[in-house]
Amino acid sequence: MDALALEATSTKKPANGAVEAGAPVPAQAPVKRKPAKKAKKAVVFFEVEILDAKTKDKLCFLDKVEPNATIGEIKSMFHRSHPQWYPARQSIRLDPKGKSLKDEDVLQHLPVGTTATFYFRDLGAQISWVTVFLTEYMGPLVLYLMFYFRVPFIYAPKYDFTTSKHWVVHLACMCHSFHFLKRLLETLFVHRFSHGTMPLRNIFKNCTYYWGFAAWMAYYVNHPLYTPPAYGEQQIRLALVIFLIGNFSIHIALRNLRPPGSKTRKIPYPTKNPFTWIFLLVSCPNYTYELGAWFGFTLMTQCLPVAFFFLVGFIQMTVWAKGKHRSYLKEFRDYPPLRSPILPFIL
């Protein structure tokens, strides 16, 4: 028997289980190893110290504050130890004379160490913006109607509850009422406020402005001796068109820029609504339209107190528009350079 035959007939394995020399080695399944557990990073807690911005006295010390805590959460913690200062009336700052930090600012993203020092300033009693606007706008609406219906003790007794013989007086009342009713509805259903409250003391100043001017204008427009505009019906019709264009506000377009419950700011752009196309040239077209409405009302009534109200409003809204325009330029590098604050190419 030759060597090949012997190799072919030999099929027994060695008794000890060892592999014969020259025999193929069977493949072994890979050994599964458990992945090594990652070491958890230790959370570095912050210590927060809050000092009075005026006296530098320590008001509160917060231990083991999580690094992702927001300023809003820190205000809530501070409120627990000082119940008289609810979060809305707190101003938390990095510097005693610096700007207030935003509620959404995160502790670990601020230029502070693990032992952070903040300064507190009391903003005073606060009131919601919704309440402020409703109070501001309800007053002029009611006061104007009192003068329009000539309730007693305003004019001479013989004019009590009489009506004017000039149709422009009735038109002016409808326009004035429409304007402030629209504002009330916008406050309730359209506006989204970046700040929830304002100082309570401001409501007295604001109401004095709106209520005082409304009474002053209404007294003369609805006066029994009032005379219509010099150019008659042509002037009144032109004024009505200007007033109505001014009242097609773009508050809905501005509202849609901010999702519900958010304080994010975006660059406003025109939409399919043609009244928003003015965004191409103006940063604050809501003020532009507001000025248009009161210019139309001034032209319609040809009344000096109305003209004075328009002038004061123009100055104030220009200040607000310039401030917002500067804020847009500072916040957005790609802000359209062609825009003006309130009047295209002028102001």
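In this text, the rigid core denotes the largest set of C-alpha atoms whose superposition between the two forms falls within 1.5 Å. Numbering follows the first chain given and starts at 1. Predicted model, so just to flag it, every value in this text is computed and none were measured. First, how it differs from the form predicted in complex with the partner chain.
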The other form holds:
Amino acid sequence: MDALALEATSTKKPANGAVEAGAPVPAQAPVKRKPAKKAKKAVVFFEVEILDAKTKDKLCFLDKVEPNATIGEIKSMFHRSHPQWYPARQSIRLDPKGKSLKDEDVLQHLPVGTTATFYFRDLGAQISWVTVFLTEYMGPLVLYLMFYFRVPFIYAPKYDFTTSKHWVVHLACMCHSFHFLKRLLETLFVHRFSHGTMPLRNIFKNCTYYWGFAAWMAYYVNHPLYTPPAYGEQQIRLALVIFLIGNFSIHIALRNLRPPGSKTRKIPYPTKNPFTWIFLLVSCPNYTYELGAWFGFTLMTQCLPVAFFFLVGFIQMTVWAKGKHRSYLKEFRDYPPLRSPILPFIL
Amino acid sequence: MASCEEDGAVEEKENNNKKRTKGALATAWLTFYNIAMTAGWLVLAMAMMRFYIQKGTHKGLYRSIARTLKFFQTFALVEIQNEESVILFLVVWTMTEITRYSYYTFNLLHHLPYFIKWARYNLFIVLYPLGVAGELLTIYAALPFIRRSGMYSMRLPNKYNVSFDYYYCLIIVMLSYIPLFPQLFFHMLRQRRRVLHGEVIVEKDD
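Having seen the form predicted on its own, could you now give me the structure of the form predicted in complex with the partner chain?
And the full complex, kicking off with our chain again.
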């Protein structure tokens, strides 16, 4: 709300109060006004024009924009004139080929004159990442259980609703289900993302990946002709330990890293907590631990499709870890040089 | 997985010298590779012609060039059951590949004769559909044999807990031609309009 509007309401309130309380309020109002008038400087309103980043067409012209308006507010204003482009699918930038400005960026702090020119790019239909994550994780949870309980039309009819005779198959089901339940809970209560949405096509891409792989893995592990691990109980026990470490450690490590409510970005360092020691060696221990979890699961099931899932995840997470590592190096001049992105000393 | 997909463009301050050396090396390799592929397909074409001139028939031609072909085309070829369809796609591939690799080679050397460009962007209109027909017919003809012999297939139970049915894999391959071939073909048509007729194609934004 601008200064004028605020003053108007503040004078209104005492007037109402006067009606009820009968106090000599009018005397108060002018006193209140004077200091405000002294502090008030000439407000320089900005003009904002928004051009299409590709065609350079003028899409929108906003005048009398507050200097302390944020990009988010400008997006809302733009949305009003172009209702098909809701704020989440707007990318506003200073340069047609440049990076998107953040919603929190304030107009007067940007390198623009009093007539600001922004370029707009349509990000396409967006979907909230919470929706995507919940959907893509729900699939594996449900699908795996369908194979585990040998729902009809998957295996030969004589096996319908039977259970595997190998105890490792039961263990694997518990591990897999636990892991995806954990991911669902993380999505709902733990993760914080800087951008609330992602492109709509991601939900199809991601669900195909997760659901497809889950079905492929689950088919073989729960198959009536499944062969348990070659080294038996030793292999399974080792695998379980690795799987559990992979699943729990990251939470124990990160829990105390950032005080609640703060938004500080600082380099995580190892503390007395042994689970944080991995920060000595790795930038993205969440990925390292995730790899450990799936490696454990591969060992436990001794199943090639599971190994493929691990491999593909490995490649993707390495790509992400390297990107994160690079941006850490850029952001922090004193970033510890010993650290690798995802695998200590190797990758 | 905690996604870093949001972390879009990460700018890298690359050493300019490094970039230049990498570029020169890449170009050298590509030039060599393309010359080699052009030569390879020329060799195949000549072998095919010689066979036909000497024997007067295309029967047995595939077998005679199979090894050379497999060297130049990494493709798990099926057991040949239908020689006609094989000849069809072999002739088509040969013509296409020689045109394509010589186009790349000349491009790299910055001396592109117009007729090569013309060939690359016009012959495909006939060659691609014919090639697809030849490939699909060959696969289709081989299916019963693959079913019977169970080749390249693996059944349960086994210690890797995986199975693979080459028969169904090939059926999926055949079905995948339905979305993939039109995409490829229309892409080539768009390229043709751009390269030969100088049309400015505004790419759809992703």
